[in-house]
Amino acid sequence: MPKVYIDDDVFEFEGRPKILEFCLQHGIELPYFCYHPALSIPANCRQCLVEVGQLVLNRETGQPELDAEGKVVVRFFPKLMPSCATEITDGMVVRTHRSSALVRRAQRENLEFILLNHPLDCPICDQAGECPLQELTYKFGPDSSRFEFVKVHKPKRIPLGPRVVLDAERCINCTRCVRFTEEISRSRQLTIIQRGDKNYPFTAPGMSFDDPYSMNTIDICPVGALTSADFRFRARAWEMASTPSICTGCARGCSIYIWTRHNRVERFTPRHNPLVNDYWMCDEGRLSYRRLNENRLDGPHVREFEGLRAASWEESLRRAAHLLRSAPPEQIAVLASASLSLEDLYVIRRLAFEVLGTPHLDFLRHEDPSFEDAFLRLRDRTPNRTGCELVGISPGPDGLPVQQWPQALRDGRLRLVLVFGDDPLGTGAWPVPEAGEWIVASSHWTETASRAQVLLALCTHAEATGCFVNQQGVLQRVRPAKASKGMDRTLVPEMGKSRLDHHATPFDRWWGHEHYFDCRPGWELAQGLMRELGSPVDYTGPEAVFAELAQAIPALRGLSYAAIGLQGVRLDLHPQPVA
C-alpha cells in the first residue's frame, strides 16, 4: 500500500486524497479559510501551505537514497504548496507547522496580510466566539500588526437580502459564499465585485439575495462578514447551549443544533449528517425556531362554563378519563399528529386500540406542493409521517378514515375526539363542527385547543426525547434542548451545556421563567390517561417505550438509543405490521 510521510509519522493511504483532507481525517490540525469539504477548491486563502517533497529513490535498487549521515534524501518543491489542492502520492514527504519553521512563518505572515484591512472588531462582532479567523489568529497568527496606515474602508451593515447582512470590511475573499450559490443552491445570486483590496461579495445591481438557502452562507463564512439579520446581537456564542436535534419543518428532518439561552430557543443551525442534509438546511426551517417560543400553552386546563381555566394534572386527567368513559368506544376518535415521536405514537396507539377499544385512529397529512424543491425541501410538512405508518397509526377494522370524521361528528356517529399534537380546525383541514366534544393535547394555543373540554399541555420536540423517521427512512433521535416543569431529571445529562452550565446546574437553564412551561411528552400524557382508565402501564421513560417498540416492529429490531447515535440509522422500510 502506498505511504506518505507527514512530519515524523508514516501513514498508508488509498486513492488520491488531498493533503489537507487527509490530515484532518487523521487528527492533524492545519489552518484554512477557503476550503470547505462540500465545495470546490480555489486555494486562494493560502493559509494551509505546507512543505512538500518526494523521497529520492535509487534507480537500481528502488530504495530511498541516504545522505552521509544516513538520513533519507528528500527533494522538496521550491515553493510551499497549498495542502487543500495538493494530492498525496506514494513516497511524498509533508512538513506542517509542527516540524517546519518555514511553514510556521508562512502561516503567521499570511494571517498578518489577511488582517491588514480587517477591522479587528471582535468585541462587537456577532461571530466572536465561533469565528475561525479569530481562533486561527490566536493559534497561528502574529502577536500584533505592523500596519500603521489607514485601512481600506468598504460598505458595512448592508442587507444583501431579507435574511443576510454584509459587513464587507470583514471579508477576506475566501469565496465560500459565492461558491455555495454556484455549486449547492445554484441560485448564482452572489459574485465578487470591485478589484484588488476593495473587492467583496455582492449581488447583481437591483437584485436581492433571497435564495431559500441563503442563510447557509452565514454558517460557512469564516470571518463574520455575513451575519443573520434575525439573530444579530441577540446572544453571544458562549452564552448559549447547543443540543443535537432535528428540524420538524418537513419530512426531510434535517439534522440541526438547537441553541438556547435562559431556556429560550434562540436559533437553529444545520448539523453535518451525510445521511440526511449534508451540511445544509433551508431558511424557512432555520427560522421555524420562533414557534417554540411563541403562543405556548402552559399547564393543563379544563372547561368551566364557557371558558377554560387552569387545573392540576390530576384533575385534568381525571376529567378527561370521565369523558372517555361516558362515550361508547365506537363514538370516540383518536387523532395523532405526524409531528409526534415514535414513542408518543406507539403509546397513543395502545391507548386507542387496547384501552379505549375504538377503531377510529388516524393522522392528518399536511402537504404543501409550493414548498418543495429539488434540493432539501419536501412537500410533506410533517416530520414523522413515515413513523406514523411504521407504528400503525391508521383506522382499525370498521374504523373511519380521518377525512370522514367531520361528517361523522355532524350526523352523530362520532361524539368525542381525542387530539394529540395537531390542529385540524386551525389548519383548515376540517370545517369547524358544531357537534362533538374535544380532549386536546397541544403545545400551543390553537383553534382546536380553544374548543377543548380538557386541554393538556404537550412538550415540543425541543423539550422531549424521542425518535423520528424521515421520508428517506432515516431514524433520528431528538434530545431535550430546554427544560420544562416536571421534567424527568434523568434527561438532564443529554441537554447541551453552555459555559455557564459547566459551573452550575443546567436544569434551571439560569433564568427566564416565562420560557419554562408546564408540559409533558405525548407518551406520558397517553400513559396518564391509560392509568386513569384502569390500565396498568408503567413506562419509566422514553427509552423504555422505545425498547418495547424495537421488539414490536421488525424494522427497529436490535436498535437502541445508543445505536442510533447522532447520525441516525437508515431503516429497511418494507411493510412492517405491528406485532
Contents of the next structure:
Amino acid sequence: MPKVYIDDDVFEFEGRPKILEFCLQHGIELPYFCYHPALSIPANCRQCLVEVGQLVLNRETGQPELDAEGKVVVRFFPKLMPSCATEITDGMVVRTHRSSALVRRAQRENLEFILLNHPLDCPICDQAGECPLQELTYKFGPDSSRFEFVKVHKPKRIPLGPRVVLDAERCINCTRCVRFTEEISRSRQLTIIQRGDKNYPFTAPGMSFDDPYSMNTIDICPVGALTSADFRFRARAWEMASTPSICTGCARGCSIYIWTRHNRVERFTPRHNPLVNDYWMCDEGRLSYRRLNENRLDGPHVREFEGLRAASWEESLRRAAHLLRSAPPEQIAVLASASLSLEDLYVIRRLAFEVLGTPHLDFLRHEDPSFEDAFLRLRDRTPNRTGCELVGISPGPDGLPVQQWPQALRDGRLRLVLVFGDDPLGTGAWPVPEAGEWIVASSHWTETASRAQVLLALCTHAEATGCFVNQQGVLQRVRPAKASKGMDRTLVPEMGKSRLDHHATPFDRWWGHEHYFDCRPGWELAQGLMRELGSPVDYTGPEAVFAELAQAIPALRGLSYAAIGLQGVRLDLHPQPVA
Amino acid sequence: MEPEYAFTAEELARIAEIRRRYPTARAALMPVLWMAQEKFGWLSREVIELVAQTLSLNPAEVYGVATFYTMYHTQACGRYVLDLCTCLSCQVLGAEDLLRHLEERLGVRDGQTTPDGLFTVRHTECLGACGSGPVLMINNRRYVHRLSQERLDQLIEELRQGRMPEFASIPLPERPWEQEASSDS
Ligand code: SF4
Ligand code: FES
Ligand code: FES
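What's the form predicted together with the partner chain like, now that we've got the form predicted on its own?
Okay, now the whole complex, with that chain kicking things off.
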C-alpha cells in the first residue's frame, strides 16, 4: 500500500486524500480557516501551509537514496504548500509545525497578516469563546502585532438580511459564506465585493440576504463577522450549556444542539449528522427555539366553576381518572401527537387500548406544502409521524378516525377527549365543538388547553428523554437540555453542562427560577393515569419503556439507547420477508 | 420620464457576439459591463440587474466583479471622471499639490462629484505613463500629460465647453544606454 511520511510517523493511505483532511482524520492538528469539509477548497487563507517533499529514489534499485550520513534524501517543494489542497502521493514527506520551524513561522506570520486590520474586539464579540481565529491565534499566532499604523476600517453592524448581521472589519475573506450560498443553499446571494484590503462579503445592491438557510453562514464563519440578528449580545458561549438534540420543526428532525443559560433556551445550532442534515438546518427551525420559552404551562390545573385553577399532581390525576371512569369506554377518544416521543406514544397507546378499552386512538397530521423545499424542509411539520405509524397510533377495530371525531362529538357518539400534546382547536384542525369534555396534557397554553376540565403540564422535547423517527426512517434520541421544576440539572448526567458548571464557584453559576416549569413527560402522565385507574404499571424511566418497545416493534429489534448514540440509526421500516 | 433600463436589439446582437468569443457567460461579463457603463454612465443597481439578466448570471456575482475594478463606476459619477495619478513618479512631480488644486478649484473632495454633475475627481494608482507625469485620465480613456496648475485650469474650461482634449502622442525620451551600446560597436 502507498505510504506517506508525516513528521516522524509513517501512514498507509488509500485513494487520493488531501493532506489536511488526512491529518485531521489521524489526530494530527493543523490550523485552517477557509477549508470546510462540506465545501469546495479555494485554499485562500494560507493558514494550513506545510512543507511537502518527495523521497528521492535510486533509479536502478528503486530504493530511497541515502546521503553521506545515511539519512534518506528528500526533495522538498521550493515553497510551503497549502495542505488543504495538496493531494497525498506515494512516498510523500510532510513536515508540519511539529517538526518544522519554517512551518511554525509561516503559521505565526500568516496569523499576524490576518490580524493586521482585525479590530481585536473579542471582549464585545459574539464569536468569542467559539472562534477559530481566537483559538488558533492563542495556539499558533504571534504574541503581539508589529503593525502600529491606522487600521483599514470597513462597515460594521450591517444587516445583510433579516437574520444575519455583518461586521466587515472582522471578516478574513475565507469565502465560506459565499461558497455556502453557491454550493449548498444555491441562492447565490453573496459575493466578495471590492478588492485587496477593502474587500468583504456582500449582496448585490438593493438585495437582501434572505436565503431560508442564511443562518448557517453564521455557524461556518470562522470569525465574528457574521452574527445572528436574533442572538447578538444575548449570551457568551461559555455561560451556556449545550445538549445534543433534534429540531422538531418538521419531519426532517435535523440534529442540533440546544443551548441554554439560566435554564432558558437561547439558541439552536445544527449538529453534524450525515444521516440527516449534514452540517445544516433551516432558519425557521433554528428560530423555533423561542417556543420552548414562551407561553409555557406551569403545573397542572383543574376546572373550578368557570375557570382553571392550579392544582397538585395528585388532585389533577385523580380528577382525570374520575372523569375517565365515569364515561363509557366507547365514548372516550384519545388523541396523541406526532410531536411526542416513541416512549410517550407507546405508553399512551397502552393506556387507550389496554386500560381505557377505547378503540378511538389517533393523531393529527400537520401538513404545510408551502414549507417544503428541495433541501431539508419537509411539508410534514411534525417530527414523529413515522414513529406514530411504527407504534400503531391508529384507531382499533370499530374505532373512529380522527377526522370523524368533531362530528361524533356533536352527535354524542363521543363524550370525552383525552388529548396528549396537540392543539386540535387552536390549529384550525377542528371547529370548536359545543359538546364534549376535555382532559388535556399540554406543554403550552393553547386553545384546547383552555377548554380542559383537567389540564396536565407536559414536558417539551427539550425537557425530556425520548426517541423520534424522521421521514427517512432515521431514529434519533433527545436528552433533557433544560431542567423542569424540582430537577437538579447538575445531577442529570446527560444534560449539557456549561463551563461555569464545571469551573466556576457556586456564586458564578446560573441563577433565577423563572425558566423552570413544573411539567412531566407524556409517558409518565399516561402511566400516572393508568395507576389511578387501577392498572399499576411501573416503568423506571424512558429507557425501560424503550426496552419494551424494542421487543414489541420489529423495526426496533435489538436497539438500545447506547446503540442509538448521538447520530441515531437508520431503521429498516419495511423489512422484506425472508425468502 | 423614468430612464429605461434595457439593451437595444443591436446592443443585444453585440453582446451575443461577445458571448460567442468566450467559453462561459462569466468570462463575457467584463466587456458587457463595459458596454453597459458606456451606455448608462455608471453601473447602478438596475444596470447590474440588467447585465446579470442578459448574461444569465447572478446579480451578486456581477456586483462583485464591478466593485473589484476601479474603472467600473458603481456610484453615480459626473460627466467627466478625472483620475489623477498620485503614484510615485507623478507624486514626485507634484501630483498631490495638483490634486489639492483640483479639489479647491471644483469645490469637491477626492472621490466626490460637483453639484452640477460635470466632474468627478479621484486619485488613482499608476496610469503607466510615468515618463510624462503628472498624468490625468478622463473618462477611462483620454490621457492629459505633463500637468501643471495652469494646464489643469485650462482643461477644466475646455471640458466645461464640451471640448475633449486631443489625443497627444508623447515620444519616449532617447535611451542613452542603447545609444552608447551601438556607438561602441
Ligand atoms: S428542516 Fe425541519 S427539522 Fe430541519 S431545521 Fe428546518 S424545521 Fe427543523
Ligand atoms: S485551509 Fe485555507 S488555505 Fe488551506
Ligand atoms: S506614477 Fe503616475 S503614471 Fe506612473
